[in-house]
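Encoded as structure tokens, the following chain is the form predicted alone, with no partner shown.
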Amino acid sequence: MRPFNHINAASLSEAANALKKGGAVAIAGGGDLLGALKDNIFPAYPKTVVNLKSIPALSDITADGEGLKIGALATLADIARSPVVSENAKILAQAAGMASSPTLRETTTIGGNLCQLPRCWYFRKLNNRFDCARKGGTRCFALTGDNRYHSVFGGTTFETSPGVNRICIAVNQSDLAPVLTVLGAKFKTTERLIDAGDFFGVGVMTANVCRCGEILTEIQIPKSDFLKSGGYRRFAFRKSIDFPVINLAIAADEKGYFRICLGGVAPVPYRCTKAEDLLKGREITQELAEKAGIAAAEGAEPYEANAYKVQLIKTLVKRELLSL
């Protein structure tokens, strides 16, 4: 790692007036950061550091009659143990306790969950040897190169320089953006408050919508009928550690509506609205989860080397749809 300056910040007004400065990054548990800063994949390595974990009251949980709150500190351990998250919304828990490995549970954050950096391997090759899209590069080196990890519902384009344009298909891989979306969860931000579903996007060294500056506080989980009955899943390599090559969230109220929703298939998380519409209002049968399934990967452009993501989607799907 190179060397470089460090602040406990002592409020949110200091860490977001100091990452506001320009070559300063924001650190919570750190298990995205490190990786990073010691790989140097950074474009131009962060000047400062500046800790979050130092500011008060940003890890607490609890829950009102508007609905759960969880400080954007809180670990995922403390999540997944949590009787007030497991009351309040038992799917939060279930996706807290799968991602990762125990011992990494009890240091990383939902809010560096969510805010983590894309897992592409170009994106993340030593020392920054590819200059990918996602850097400001001229290419997403994905597009024609090993993709088998990649989108399987096309690419984003945005801005990399002003008035240039560039795609990328790294895919949203966060265990927790599925139940949150699904959930009808609000990230509020020293700035703001959005929508679960408005809040992922794909820039130049971000996942999220967030300002220079801007910084994820809290994720509130309003009370709903969506709360009551839901489940969620995810495909990985290996049981502990592995990213999920595909996750999938899905909730269901008491009228026999569904909201389904996938992580590791888009840049961002992606919501399969065509089997939405297809459940609603009916009982779940055999048949009709895999129909469902089959909507859920409706319009899917994989390329050779993830198609079998296609075929994950549908089993997924349909799994999750009987066991609920």
Ligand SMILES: Cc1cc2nc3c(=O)[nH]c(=O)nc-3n(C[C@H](O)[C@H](O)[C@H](O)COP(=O)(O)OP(=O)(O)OC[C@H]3O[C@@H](n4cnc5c(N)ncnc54)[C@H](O)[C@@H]3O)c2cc1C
The other form holds:
Amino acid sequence: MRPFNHINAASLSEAANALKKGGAVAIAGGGDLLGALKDNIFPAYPKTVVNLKSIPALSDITADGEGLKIGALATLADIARSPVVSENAKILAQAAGMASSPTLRETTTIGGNLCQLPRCWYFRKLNNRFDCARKGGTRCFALTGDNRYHSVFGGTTFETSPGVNRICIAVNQSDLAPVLTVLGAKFKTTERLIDAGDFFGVGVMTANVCRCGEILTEIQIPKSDFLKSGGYRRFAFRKSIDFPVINLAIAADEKGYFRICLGGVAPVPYRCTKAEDLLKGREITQELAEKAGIAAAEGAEPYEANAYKVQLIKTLVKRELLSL
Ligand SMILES: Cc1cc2nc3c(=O)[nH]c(=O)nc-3n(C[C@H](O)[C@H](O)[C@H](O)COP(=O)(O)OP(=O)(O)OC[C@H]3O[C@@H](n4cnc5c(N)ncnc54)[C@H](O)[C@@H]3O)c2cc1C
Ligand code: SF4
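Right, the form predicted alone is done; let's see the coordinates for the form predicted together with the ligand.
Below: every chain and molecule of the assembly, starting with the one above.
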């Protein structure tokens, strides 16, 4: 770890102003950021770390007639064991309770989970060894290298500097992102309200559309029929302390409309609209669940090492539909 200035922000405006000065990064639970600092993966080492946990009243979990509100600093453990979350958005409590490890869940936050940087091993390699596109460099090493954990639905092209576009095929591996997408969540920041479906994105050293100094403050889950039925499922190689290779959230309403979202298969959470259309208003049978799994994987174009993910998509979708 290299030396940096540390600011315990007393308010959101103090934190935002400190972040806007540049060379600064926000920290919540530190579950992702501390590893990134220790491994020295930043193209330019941050000069200042701005602590958000010193800002009061950002970890409340409440529900009212409009829906559920979760402060960005609520920990994954708080969410997993909250009766309010279980009652209003059961699959969110389930997903939070499966992420990382029991110890990490006590300190890491929902805001940090949604803003975490990609786990691509070229990106994470010690001492910034691979100056890849996601760090502002010229190429994506995973395109021709070891891409066994990467996207099967193509990459995202993004601007690394004015007028220069590059591609990244790293996936979003947050346990919570697909769940919040199917629940139609809205993310409140210091500047605006963003639909979950529009929040995730690809940019240099970022995995969301927030601008410099913009801080995620609250996750809002509006009351809807899609909260009534749903399921969450993940596939990981280890049972604990392991990111999902693929995860899946499904929400359904009483009229037979489905929302299905996968994580770990694309640079941002991936809505399986073809499977959703196929299922509309129909009773789930073994045959239909199988067809929906195939539809969910339609359009996948795996790279050399990750074709196994296509079969995983089909199996996870089928199994979760049958267990609903
Ligand atoms: C060993 C290990 C296993 C893990 N396994 C899983 C897993 O299975 N599933 C999973 O989903 N995650 C997993 N994680 C990731 C971890 O759960 C998330 O990274 C964690 O939730 C991050 O939360 P945090 O509060 O610690 O964020 P931090 O590490 O403090 O921050 C993460 C990033 O988000 C930014 N940030 C934090 N809060 C905000 C905010 N309010 N507004 C704007 N930006 C913000 C920070 O600047 C930083 O870039 C794992 C991490 C480790 C180290
Ligand atoms: S997949 Fe993205 S993060 Fe990984 S090497 Fe390619 S550009 Fe970098």
